[in-house]
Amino acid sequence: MRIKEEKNKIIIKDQPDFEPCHIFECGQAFRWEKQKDSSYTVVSNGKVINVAKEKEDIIINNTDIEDFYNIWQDYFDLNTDYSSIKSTLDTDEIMKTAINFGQGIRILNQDEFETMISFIISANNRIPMIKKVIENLSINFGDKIGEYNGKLYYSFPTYEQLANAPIEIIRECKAGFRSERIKEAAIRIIDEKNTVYDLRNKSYDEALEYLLSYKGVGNKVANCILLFSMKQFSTFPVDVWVRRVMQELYVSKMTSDKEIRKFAEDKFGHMSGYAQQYLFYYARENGIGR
């Protein structure tokens, strides 16, 4: 990987396994917007960036070298060798096909609280609506970041901001029955933030048990939080698309989500989370099992 800084942007050369559409559209994050030129404008860490792929170069606009090394290098997991991960997972024709289809996926390193609230919102919800609720919460309770390409952006609210938010305004953000769960989680995390931000250092079982104690956090949501913000890569979240691809290609139609997760964790081991992302993206983009 070679880094070059130009005016208000970073150019990354010789970085394999990086495709913006694979990264942002594989179900792991919601604060992105695809632009007409196929680039992605992303809000994270109180910043707004635009990410594009031009031939083999990755372009991160609206940033500088300091923020690249302090924020974006870790956010995009650029120190991880995904070629090695893909080689390890490439054990059958199904995975080979899924990996080739989503070859540019990288698992983002996201904030624990934002990821928790985002996936509480995701329960029984569609991605466009999840994104809209998160944007509404950010506009109403987050801090103003500034304008980029004619649009005003806001940071995701802190747990203090959401804990102090009037429940009726949270409902007006279209959070529905999740409104109370969002506020309750934020209030609880004020006292338990050290626990939440240390879950990546706990065993998978300990971290899962803790997350399941929150209202609105079931197995699927908990495992998504563990995978997408807490570096617990041995987990295998099962949603509708993962269920479909697994029942279509690996197990019987009668296999439960719990059994699917156990099958996958036994098969893929400590790389189950990576396998889940390749299979999710492959299934959803191809309508497998629909």
Given for the second form:
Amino acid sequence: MRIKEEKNKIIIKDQPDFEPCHIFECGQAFRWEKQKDSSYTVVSNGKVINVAKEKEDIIINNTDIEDFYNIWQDYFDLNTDYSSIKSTLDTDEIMKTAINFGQGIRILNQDEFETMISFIISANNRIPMIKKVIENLSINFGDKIGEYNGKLYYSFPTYEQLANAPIEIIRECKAGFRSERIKEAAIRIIDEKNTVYDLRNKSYDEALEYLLSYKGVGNKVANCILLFSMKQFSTFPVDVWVRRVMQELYVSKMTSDKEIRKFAEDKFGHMSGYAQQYLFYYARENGIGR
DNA sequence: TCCCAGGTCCTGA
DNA sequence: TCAGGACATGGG
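Alt. form predicted in complex with the DNA, vs. the form predicted alone above:
Expanding to the full complex; the earlier chain stays at the top.
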């Protein structure tokens, strides 16, 4: 990896397997905005950055070399070899097509608490609406980060900030019936933060069981949290899109979500999480099964 | 107006 | 264990 620092930006030279639109629009993250020039402005780790691709180079604007090595290198999972993951996975024509379609996907390393709350909000909701609710919560309860390209940005609220948030204001953020779940989780995490931030070091079964004890965290949400913030890649979360693409291309229409998960986890093993992301992005962008 | 969304919870077999 | 309805909100 060759890194070049320029004024207020970092350039990653000749970075393979990195496509901003694949990374941000594959459903793992919600705090991004596509700009007119097709770059992505992203809020994470209390910072605002803008990510663009120019030929084979990745440009991260509004950052410096220190933040790159302390934050973004891990956030963008730059130490993982996605070419090797892809060549392991593409053992059938369906996966070949899905991988080819989303060839620049990477699984981000996101904050545990933010991911928990984000996926509690995702229940029975649409992605644009999930993004809206999260933005509302950030504006109301997060810290002001600053202005970038004429727009003010706010960090995702901490568990203290959400625990202290009046429930009626959380409702005004359009969180709906998930409002109580958000506040309850935040209150609980004040006492259990050490446990939550240590889940990535626990076994899959132990971490899953713990997450399921939260209201609003069922099997699907728990597995998304495990995959997107706790480096548990042997899980295959099944949502409406993954159900459609699997029933359309791999299994019969009668197959239950539980059976789909088992089928996929047996087939893809410790790469299940990556396979799920390629399939989700492929299904959603192409309206598979709709 | 009705249907549905990156589901979960509750209830009753 | 599992099917079926309720749940806020907004877009099609």
